[in-house]
Amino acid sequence: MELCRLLEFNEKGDDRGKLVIVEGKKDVPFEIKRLFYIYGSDSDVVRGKHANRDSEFVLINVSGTSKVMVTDGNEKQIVELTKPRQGVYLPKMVWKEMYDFSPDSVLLVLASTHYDCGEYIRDYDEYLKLK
């Protein structure tokens, strides 16, 4: 099973500085229907500690750094963002923490679906059951 992947952005830029671009089902493999993002979180903060029944996510450190911990139960990844043209792309039924923020972190999420409370599995050993 693929927990996630990291992703690498194409990046121009000249003398005035850099511009990252990222398209839905081209960059990202999905259409992106929302968009938020985390800043503010202090480095022993833990976010997320949910996996997603319907919805994908790439997760882009656009300032700042961060860690994210994805695993199916068996298998765990720990990927870290430090690059502002890097995401990591996240599927369906994986959970998933974000920590380890520094001060100046801002944390992009493109989602594939709108929100949606239902579709979040927020009890881990609940997780491990459905899975």
Ligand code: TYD
Second form
Amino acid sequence: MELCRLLEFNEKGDDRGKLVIVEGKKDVPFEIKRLFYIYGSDSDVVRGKHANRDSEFVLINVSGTSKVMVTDGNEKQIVELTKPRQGVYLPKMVWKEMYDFSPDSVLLVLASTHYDCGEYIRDYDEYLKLK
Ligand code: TYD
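With the form predicted alone already on screen, would you show the form predicted in complex with thymidine-5'-diphosphate?
Let's see the whole complex now, leading with the same chain.
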């Protein structure tokens, strides 16, 4: 199964600066129903540590940098997010952890669903059993 996919978004640049465009079902493989962003996390913090039964996500460091570890219990991949025009797509049912946040990190997350705490699997052993 696919653990994650790197995405490179269109960037329009001119003498006024840069503009990145992300459209649902076009630049990301789902309709965007929700977005949230994570900032102010210390560099030793590990966030995420869960899998989602129903949600797909795209993570973008619109400022600063962070790392994303994705695993299905067998394979493991680590992605470094270093550019605002770069994203990582995470399918349903992968275990993810976000860490190594730079002080200026703003991690934007696009989601395919509205929030439902019931679809989160927050226990790694339970995740492995469900897989
Ligand atoms: P959490 O899932 O722990 O964040 P992360 O995985 O990014 O470290 O979420 C932190 C809190 O915010 C938790 O109480 C649930 C709540 N929350 C929402 O209410 N809606 C949302 O869309 C998200 C992502 C979290």
